[in-house]
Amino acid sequence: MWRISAWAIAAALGAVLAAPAPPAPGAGAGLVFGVVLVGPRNDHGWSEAHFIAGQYAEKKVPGARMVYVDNVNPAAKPGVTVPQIVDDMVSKGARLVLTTSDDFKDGTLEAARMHPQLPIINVSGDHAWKAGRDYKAPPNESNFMGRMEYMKMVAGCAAALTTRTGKLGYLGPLVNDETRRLADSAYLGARYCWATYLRKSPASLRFKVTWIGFWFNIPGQTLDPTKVADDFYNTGFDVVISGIDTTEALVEANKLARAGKRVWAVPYDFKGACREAPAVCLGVPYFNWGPAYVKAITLVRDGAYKQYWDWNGPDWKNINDPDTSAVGFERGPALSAAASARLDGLIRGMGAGSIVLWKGPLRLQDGSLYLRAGQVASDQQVWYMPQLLQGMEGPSK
């Protein structure tokens, strides 16, 4: 693997590049694939999980080589666009590009139209979903995403089984369909375990969402996630579930625990996140992008690539299998044995279909009916989540 320099990207801005056509399938021994990361490759979160997936694919697919650009966001690389980066990657021989953020959705569409022979995949988007409301992708553009909703339910359950105050905070990024459905999933898991395992009234559980405005802190543009986490912990919320790409909630919980407070955190995205503060970490719902990367690279290598849209779920036989499960939950040292055993029950039930949490009756935050009694949400209803659910605090827009 190698890294495209910021200088090379800047140089590309000054000229119109005549990008060479990708080599024919099977040409040459190797296949270069590009990865565009929204944050640092070592952020202990979303971007690091993608970087590790690229390394996994290099090991699993003979001859595969990764080229990447990280920190593609307005704060770190102002003015640099996804199409510009894709141009540069193609000029360096990339035959496949993966753009790894919902924030890259429109830029990926533009780049795909500019390079009609280049397979390009936006992770988390839906332009290639023919059953979706935003289907508009050209034939060379695809999408895949992990069904993190299940693992957010597990995270919410772990939080509800641990809290001593009955007050759970959710540290949210920006507000859109994806982030609403993930916050809602955490709430559904928390409410189920609070009521089913602890035999407490759902009305006695507080679940508050605070949005910072982006996937990580951008000084002057977002709320400071450190301050938001502190605000939760200092007002009686003793567990904070993170929905952002970085680990501020975990770091702050660790500081406060060392000062004598009984507080915990649930980080997000990256399997190894608990290592940063094991004493307060209940576990981490994480993405395992490796198998999806291998699929995409293999399709391109074999000349079998066609547009697709995958929403990849867990392997219920082993949600932490690195070769088969798209999402998992790594339990943290701070999770009690009793809570862990109850998580086992939740996971088994969801895998068997006997526990279905996206099931009515459910109402949206404004009181309107979302699912009638007994109705199970369709993929479209979950994907395009319009509001937070009734019982949650915090804005839906």
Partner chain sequence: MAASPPVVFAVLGETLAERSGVINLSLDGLLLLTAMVAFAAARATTTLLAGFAAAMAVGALVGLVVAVASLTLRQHQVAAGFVLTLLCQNLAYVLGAPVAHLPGPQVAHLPLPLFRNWPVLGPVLFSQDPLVYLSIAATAAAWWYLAKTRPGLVLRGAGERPAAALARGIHVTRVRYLYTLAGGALVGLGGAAFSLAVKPGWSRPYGIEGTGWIVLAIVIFGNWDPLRGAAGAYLFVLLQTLATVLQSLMPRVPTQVFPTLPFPLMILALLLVTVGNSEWVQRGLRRLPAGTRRGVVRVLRALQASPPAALGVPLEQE
Given for the second form:
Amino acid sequence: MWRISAWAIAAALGAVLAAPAPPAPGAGAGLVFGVVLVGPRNDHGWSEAHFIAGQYAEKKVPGARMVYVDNVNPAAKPGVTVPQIVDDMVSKGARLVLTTSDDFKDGTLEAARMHPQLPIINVSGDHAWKAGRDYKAPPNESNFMGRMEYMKMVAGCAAALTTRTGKLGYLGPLVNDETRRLADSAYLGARYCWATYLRKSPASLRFKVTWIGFWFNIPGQTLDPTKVADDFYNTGFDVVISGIDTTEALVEANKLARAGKRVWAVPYDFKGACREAPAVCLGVPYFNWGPAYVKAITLVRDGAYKQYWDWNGPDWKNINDPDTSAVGFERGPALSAAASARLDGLIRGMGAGSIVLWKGPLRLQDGSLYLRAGQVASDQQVWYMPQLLQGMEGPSK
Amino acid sequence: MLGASPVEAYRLIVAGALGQPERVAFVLSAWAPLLLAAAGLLVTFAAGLWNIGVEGQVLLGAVFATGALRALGHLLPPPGAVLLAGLAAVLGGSLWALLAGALRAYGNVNEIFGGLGLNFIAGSLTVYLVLGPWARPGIASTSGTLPFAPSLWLPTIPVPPLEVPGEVFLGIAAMGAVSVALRGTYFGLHLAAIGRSLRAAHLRGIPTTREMLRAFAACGGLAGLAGFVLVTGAHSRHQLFPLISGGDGFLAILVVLLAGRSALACILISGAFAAISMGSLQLPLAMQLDSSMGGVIQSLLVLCAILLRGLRARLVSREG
Amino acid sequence: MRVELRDIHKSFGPVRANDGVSLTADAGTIHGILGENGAGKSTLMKVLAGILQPDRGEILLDGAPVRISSPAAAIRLGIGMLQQDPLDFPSLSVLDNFLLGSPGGLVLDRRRARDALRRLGARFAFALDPDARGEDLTVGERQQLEILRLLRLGVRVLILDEPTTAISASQRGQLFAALRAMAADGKVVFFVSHKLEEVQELCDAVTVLRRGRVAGEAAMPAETGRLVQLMFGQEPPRVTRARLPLGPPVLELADVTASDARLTLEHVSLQVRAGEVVGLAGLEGSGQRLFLHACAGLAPVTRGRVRIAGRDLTGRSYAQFLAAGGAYLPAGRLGEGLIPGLTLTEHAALAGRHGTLFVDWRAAARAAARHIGELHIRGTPRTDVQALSGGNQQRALLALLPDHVSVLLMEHPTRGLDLESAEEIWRRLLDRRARGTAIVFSSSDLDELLARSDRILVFSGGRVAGPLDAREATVERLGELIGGKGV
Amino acid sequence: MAASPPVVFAVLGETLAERSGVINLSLDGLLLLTAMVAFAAARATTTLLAGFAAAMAVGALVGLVVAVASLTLRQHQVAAGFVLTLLCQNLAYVLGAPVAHLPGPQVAHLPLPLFRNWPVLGPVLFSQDPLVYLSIAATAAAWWYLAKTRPGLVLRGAGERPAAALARGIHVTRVRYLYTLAGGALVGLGGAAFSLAVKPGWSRPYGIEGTGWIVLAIVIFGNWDPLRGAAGAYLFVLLQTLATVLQSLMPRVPTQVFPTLPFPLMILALLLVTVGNSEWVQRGLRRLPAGTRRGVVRVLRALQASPPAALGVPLEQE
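Output the structure of the form predicted in complex with the partner chain; the preceding block shows the form predicted on its own.
First the chain shown before, then all remaining chains and molecules of the complex.
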């Protein structure tokens, strides 16, 4: 019996192999670009933002066509590595590959070395930053990232303007330079609005970070973000700012709000995130990767691709302009009109340069000096954020 | 049901697995750990033991291999370090399996639950190491430890037109060794006896507890080797990360359930399963189907086999 | 109610357990079913109780033919059976055991059941604690519980299968009184036994079965000699045994106390010398198996010493028993002795030397072929032992014994075998004995015990009588001892 | 408290099935699948009840497969259950992909007006969603059913000594089918309680992966008793909550170690409840002086878990 079934399987496999191979896709005109997504393409977060950017680029650049693989993480696709996927995409005709996670840093480097002719871009990395500390990418690898820091400041501000308990929770993913600087930004924005608009003492604002361990929940490996959010809300933290790729905080806030609690949440990454629970959503700081995708594709199409490292900021004229602004903040229905007006002020001020939050005096969590009074942080100082800031609770590493 | 033609899905999976030489290479590298774990499970299944802890044993193998490479990688010439890492992985896997065996033999904890619990503990241990002692400088991420240098990777061996990852040969060799051990040695004979009737085996004078522990150790050792391959294999990520075992252990259980006791069937079925796993990655792209479809197909196959076997036995007994 | 069984046939494979049995029992009587082990008594009663379906034959209640398709159907017809080992639930309370299977509404009315239990119990002087757990009861109490339960279900025909095997003398007294009271109520009681004196004491009429057939019927009181003759046929001819010079003691038990989940054997002392054959008599479950297990290191010995071939093995493992030259052939030839699913060659390999890593399959196959030839096993080296008949399995087990065995412990060496096979087995055993092996075997065949043993130990409810000298023992004397008289 | 209903329902369901003698090992996948089904069905119909009903139907269906495979086709229960675990999990991911991360209906909060104002206990016990009350009621009902009713007694008998049950006119196979299905449905209710109340919505991974295995352990820990099982479930949920709390208390330990804590603790608990059955402990006990022995035996007895005697054993008819 067993032997029979084994042979049957083998025979079936063989039969299909013998059948004529399907026409290789992408063998036509146009430019195929590959996008490697770490989460599901409909995660209402980071991965969906990239997926939508790919669709945006398909529309904007004639002939461009996306191939993608989503859920590239050990929980969902065990044994699958970035070089494998890049190989596969190349075999499908991809002439540019975007690997869209910090988690793909190593794999992208390996793939870039294996395919020296292939333009390959790791989003959020710094291997291609000549002025950075970890410059080691081969010439075909580039990086780009959005200056989310500004929008995190806006998010922090919205939270500070809404909280009734003065306790803000930050649902952090894993701990690294990027996540520290984003959490710090949210704190800076919150503290600024707390002190400036509400005229309260910065010391009376609590800002606590809990790291779950990864960009999204992997059961048994990370803390359960639902539980973390729940814990925040049950201990008096009435606004949770999410730093992870998925929307647990928003969902949990919604659930508790229905049970009569006055709580809010700020999701992350994806412009449409508030739609999952509008009633408690203060707004979402999001990435608009479309323009960066278009730039990369255009460069490759025109044969003008060279290694580059971009850290794209918002279009201060309209931070929500889909064609120009790399990051934005979409206000949520739960944001009060008064708070919304104050956000306008903050955004205007930052755009005009009159409000600079990365400016001394700032101390790190361990008390050491980060920025002298009046000193404005350099890109390196912001990018390689060593710790949380003084005044924030939670581990720095 | 899913708004997609199953035939088309099937074609996509096969083409996705075997359509191009690179893909075949990936299938091969997914095949190796599956082969190793399935080889180990043949040993425990021969003794009628449900070593569900195999998943944790794979993890421990990966942990020990990583530990050995971290400690020895720059002390020894690469081949020596890799060899020692392999041995360390065998050791780690068997120790973990022996723990499950001891829980069963001396603590009366059913090996299914002991093994499951140990799986979770192995998971926590890995997470702890990746985030704690073995974390990358300045980063606390479950992404993994620093990747090892290419000199510490297992080589590929050219078998035109393919570059076959070296670990595949390891897997087939393990399967062969297990097959020989089960058929040719007293150990194998004892396990067969234990698997058929523990009581009779005991009364025949077979040291049943010792042989069962040995079976656990052997299975754990091979599973540990699978973990080693997952760290050092030609197409692996060359680093330790949580979930590195990725369900290979559980998948290997399915393989053995389907293959029965035949090593040859195990080789074929694990190959087919590796192909399904890899091939189903093509589904989301072309058909908007989740790639877990591969898992559905695999488990459905085994379920059908179990039901058919029961049905056949029933029909035969009716006629007889 | 009048119960009539007509021409009942029931076979298990080639064995004809019931071969045309007919009997009639009238209301208000206690009807004895007498016979040796294996005579077909239990089979017949299981047919009546709906547990087994007869191949042929008819059952009539008050003259009307009925079909009894299941135990439930039997209960509906008013027939209940008390099994030798009562079919109850050890983990449930007495009260729940009493209630389980009884008809009624959704919610259990425990209070009423408690009353009923007390009332019924009082009638037969059965004092049962309703809150005790089934597993804490003695076998006698469990029987009482079953009887009360069946009575509450309205049973008018009560079947008791060897009920006195494992109960105390006072419980037996209680039981008999209760059975008489039931008969006086107009119920039919079937009393299955192979103990003559009990049947004589209790029954109004008796049907004697032998080898699946009715050997005879008698109204009570009947002469003992006639009943014995009906049970056993002619008094068996004595086998003349060669008196062999006995060797040194190879199995010594000094004041051994051992227990398993059910029984405790206390203060057993015995010395068996090389070349001696000791038989263990008694009903199934009276302690013979525990005795053998204690000798073999399979049951814990809590007091006393066990020595095998001069080595003190008290508290040592079965492996050490084997190493000392002991061997144990359990009753379950398949699943205990032989490993189902493995071939003769594989068994031969297992029995061979274990010093090497690899199995020498050729040598094993040769050994298997040799066994097959020498012991006339019907099969090939590649035959799965499952496919062998009982006699061939037993021969295979003997063949697999090591060459030198100091003590051979055996359960039921010839059970279920035809005469020829049994003879063959004993020839082999006596060969071994001649080479200095001491043999200790249990059997429920009194003839076999008398014919083959030098001495006989008799077990009854965990107590041991003897050893008797087999030359001086008689079937009657053994029967009495087995039944618990004079222990 | 609020997070407990799914685990409680699943524990009760599995307890019923195992009490009748059938191990439904598929729990881990089944909880996922029924959670997904419940959410998808509730979303499609915009009625919560439909979600619960669909999940319970799917749970019963999987129970049916286990029952057919093990009772009718006589296959190894563990094999069938294990395969179904993986099948259900993968099916949940495949079929659930279209409804991932979408808003959907969820169970509303329902404070009990009379009791909620009690000091301390009021808000904890009586200001919950209805599933919490239902899970408490279900625990009590399951206990009552097993302990006090005739069918409950029959169920216990069927799992304890099927031959004896058969002799008393009970259709053991039918009873086992019934409770495997009912148990599956209860597990389905647990899954639905996840996606419609405790963790509203569906995503991949959903975040309850692994819970089913824990439920199986809790059933053992609970000694196949609804009350002790429910207590085990609450203990587990408490441990999970502690993991988050501990992170702030012990900042030096990597945070990811905490979520896995309940699992090793569960094995330890299992070891404690089963070790008393093992031979070497029994042997060791016999060596102890009588006074100490009685004490130790009493402790072990109290902890001891002994499964239904016929658990996983196919029924052999004569």
